[in-house]
Ligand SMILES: Nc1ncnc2c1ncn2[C@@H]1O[C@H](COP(=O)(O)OP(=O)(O)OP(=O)(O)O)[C@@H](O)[C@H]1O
Amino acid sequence: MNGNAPPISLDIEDLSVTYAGGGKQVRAVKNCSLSVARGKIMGLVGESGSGKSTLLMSVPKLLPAGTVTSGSIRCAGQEISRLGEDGINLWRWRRIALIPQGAMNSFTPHLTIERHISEVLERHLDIPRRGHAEKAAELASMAELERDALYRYPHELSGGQKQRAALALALACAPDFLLADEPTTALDVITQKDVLETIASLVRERGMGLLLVTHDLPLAAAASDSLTVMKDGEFVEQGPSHEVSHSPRHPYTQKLIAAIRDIEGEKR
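Taking the form predicted in complex with the ligand, show me the structure of that chain by itself.
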């Protein structure tokens, strides 16, 4: 590869998403643009209902039927937003993996974690069955999940273990980009920090790009290179994490940070 070649990136340009089910139109994402390069972490923050999950789900085209999307989504320079189901399937898992919101509650109850991983390997990679156990062990080790947890059912794992299992699953096909929707929200603060550290160091080591959705601005600022702040479907501020968190320019970001300081003050 040419040393001066630009890094491979995931580029969203002028994306708008309108839900049209139930006869009511909801414009959930309005003319949003962002770019995440491999090896970098972008935090996407905003209050509940601001459109974060909608934006994330639009990348692998997992929004409900009838949702109207416009704009461009490019991965490694290729337009993927207009692909049909067969076309986008080649990108899901292998190039772009998603840890959906509530991932830890979306495992199939009667399948062990190893079976979940095995199904993904079978469906998306040409790895023969006899190689699955070894691959699952490798993924567990990457996600810092105890090996024996692979052979348990989802309800037999703690919240932190389930989130690590969701991470192992997302890594199964060695994607270039990881989209993680509130991957630590349901966890206690110590486990949140541990799981996020695992995700961040994996992203750095393996040169993946990460779009990290959270409503927790300090958490995102600590983990990310850059931050995007979303409000009512629009991006109101974007920039390097330390700039956005220390010298926010938009009144909404200032309000978010002031609210966090108030809560922190009350705790003391």
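Starting from the form predicted in complex with the ligand, produce the coordinates for the form predicted alone.
Partners and other molecules omitted; one chain follows.
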């Protein structure tokens, strides 16, 4: 790669998203722009209902039917927001992979974890079946998932194991970018830290970009290079993680951090 070439990035420009239903329209995302370079982690934080997950799901075009979007989403310089289903399918998994918020419940109950991975390899990479077991073991090792977990069914795994299995699936096609939607929800504090450290380490080691959506500002600040704070569908603050978390400028960010400090004080 040319050392002077700009880094490959995922660029969202002036994105707006409107849901229609029940006779009214709800503008969930309002003219938002951000850029995530490969090898970098951006944390997108804000309270529930702020529009974080809607923005993230706009990238792989996984919003409900009838949702109206405007603006631009480019990956590696190519416009993907206007692609049809066949076109965007060429980007999902292979260039952009999702760790969904519902990863705990997103597995097919009657398939082992290895079979889940096998289906991704077969459909998206056309890897012969004889090579699936070796590749699945490699992915499990990368996600720090015990090898014997590959041969078990989803209900037989702990929450942390399921999250690592979801990470292994997301890594299957060696994507340029990971989209993680509340990847540590419902996990205990120690497991949250361990899982997020695994994700962040892999992103940096493999030169991927990561857009991390979470309501947990301290967790995001610890893992991310930069933070974007979202409220009521709009970005209210963006900057390096240490600046946003230690010297917030916007009143809403200040309020978030103050609330966290109050909670931490009550726990002591």
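Numbering follows the first chain given and starts at 1. This structure is a prediction, so every number in the text was calculated from the model and none was measured. By rigid core we mean the largest C-alpha set that fits within 1.5 Å across both forms.
- Comparing the forms between these two forms, the C-alpha position of G23 differs by 2 angstroms or more, with the core used for superposition.
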